[in-house]
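We begin with a single chain expressed as structure tokens, specifically the form predicted alone.
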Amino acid sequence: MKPKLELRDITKMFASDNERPLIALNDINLSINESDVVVIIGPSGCGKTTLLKIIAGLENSYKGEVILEGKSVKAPGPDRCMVSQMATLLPWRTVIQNVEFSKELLGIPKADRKKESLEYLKLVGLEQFAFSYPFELSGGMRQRAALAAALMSDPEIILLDEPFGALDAQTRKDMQEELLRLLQRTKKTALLVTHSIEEAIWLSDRIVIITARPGRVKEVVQVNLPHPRNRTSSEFIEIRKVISEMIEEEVKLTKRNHV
């Protein structure tokens, strides 16, 4: 099967004080499959998000190749869509106004993408709120909002940053559910980076553990158990353990560089 995105030595320095560049990223390969959930975790400052924005075309000055549907790409495109921990909407739209943008800009006409953004909306149990305005939302129904937007763009691979990260406990693991629910029905492409191990396991169908700064692939973990997940499961709990203790060795050889 041929990959849906290939990262290939993907390499990033950035500008320091002193006279050697800082490497953020080094050496990054990873392969993801049609349908795919891989979800990117490590230790704070390894270049999660770095490599999100690589992979999304917005940071350019890098080394190595970003191979999306067998094509080299470097800028940004509608082939990918990134959601972040903020929702990105925009205020003075009303919900059904930001979900239906990308198809405008796109010249679809009116009655066309607003059927299908009512469509999105219902899909993430919106519809009733398609003319109220980002403000008058909680903020997980921002973030509902956001993925109702990033799936009418009808991207490849829908990229990920912290989606949940600002949300309380509650309500991060019923949009935990959410997304699960919409990934598998669209059968979209995912690449989601989080710092919580819990969400990984219970989202992924692979983790990819990146090492303290310089940024390597540590370990990729393969996720076998079926859905829904059992977080009190046994399974569950030795994963997280594994993850748990491979992130840890990594903080660990951060200070230890750092004294």
Given for the second form:
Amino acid sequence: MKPKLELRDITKMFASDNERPLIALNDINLSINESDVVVIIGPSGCGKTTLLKIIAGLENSYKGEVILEGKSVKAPGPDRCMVSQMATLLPWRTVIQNVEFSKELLGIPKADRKKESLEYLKLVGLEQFAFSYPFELSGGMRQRAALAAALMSDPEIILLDEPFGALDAQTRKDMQEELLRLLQRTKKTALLVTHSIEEAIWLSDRIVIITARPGRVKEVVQVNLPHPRNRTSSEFIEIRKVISEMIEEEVKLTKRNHV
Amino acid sequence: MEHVTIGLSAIITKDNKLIKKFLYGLIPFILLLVGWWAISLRLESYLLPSPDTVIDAFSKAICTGELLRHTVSSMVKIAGGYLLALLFAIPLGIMIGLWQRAHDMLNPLVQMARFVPSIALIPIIVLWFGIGYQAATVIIFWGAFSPVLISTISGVEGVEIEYVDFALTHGAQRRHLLTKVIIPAALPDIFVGMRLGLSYAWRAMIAAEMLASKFGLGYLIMDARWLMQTERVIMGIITIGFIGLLLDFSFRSAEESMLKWRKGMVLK
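What about the form predicted together with the partner chain, after the form predicted alone?
Let's see the whole complex now, leading with the same chain.
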């Protein structure tokens, strides 16, 4: 099977004050299959968000290639829609105007896009808030709206940058369930960055562990548990143990480098 | 039945709040009026005429149409000069805000121009354009231009990159960004500049009319001064303040309905 998304030798350097440039990402290779949910996890500062931005086309000075459906992509586009950490929505647009934004850009008639966006809003349970402004929504609701907007742009792959980082524990769990349900239903391919090991295991088919800076792929862990997963099952806990050991190793390395 | 009463009382309370707000705002005016009246009793009329003399002057000026004529003249001037300023300052501000090289090139000039009040330009403007509408328009233009320009620049430069990223990853092309992201995101700042610009333009206009015009509220004050009609001077001052208040109020209403999406404005 041809992979949906391929990353080839992605290297990203930042200019720094002393002469040696800072290597943020080093030779990242990764391929993601259709309808896969892949989670990237790693110590903070390892360049996870940068990697997601590179895929989204929001970073332009990097080495390597991002290949979507066999074609090299550089510029940003709706085929790689991104949901940001803060569930960014355009604050001057109502929820429904945000959701239909991608279709508005395509010039789709108002009635058609309204109908479709209402369907997506229903899917995420926000139909009563269609005409509210983003500031009127709670954190979880904003995430739902941002997800609906992303799904509406019908991406080949949906990129999520720590989407639930700012939510409280309960809302976070609800949103994880919601996301999984949406992804299974729409059969979308997804790449998600997170800090939470539990979230990673609960959601993903594969977990990519990135090393401390410079970020490289340390390990790819296949998660072959059936959904819905039980967070307290022995297999779940076993995987969690393996991954947290790997991450702790990296965190220690980061600390040593900093001292 | 009970919830109907509750609903009704909610409406009444809401109205009450507005009335209360209005009444509170009225208090200083009443105090001012009483103070004015008390002081005017002890002073010669040419120094400070009593409120009723000024009211007489008002009714006379309204009946003869003099007040309306000067007010209309002022309004026409401000509309022309102010709209012209918006027409130039907003696009220029967007350009400077988006384009670093234009910023580097024009910013020192803009910052300098900001400190040159319109009134300082009056002599040279009159020299070039004579006394009349043209001169007034240029002076009003200058008064409104800088605040609108500077607010537009800072509004555009302050657009959060995350909004641009949102648009780009949802399919926006470069050409969409200006209308779909930059302008709506900068609009609150542009509005601040427009309001500030309006009050500057209004002041500049009055100054221009006092020094370089034969019509308008500023001219009315100067005319009354030459004739030692202090009550008409005060009439002019009150009219200027009152119309300014009306302009600002209508501006705020427009702003509020256009910027509903902003947290602070909706909750206020």
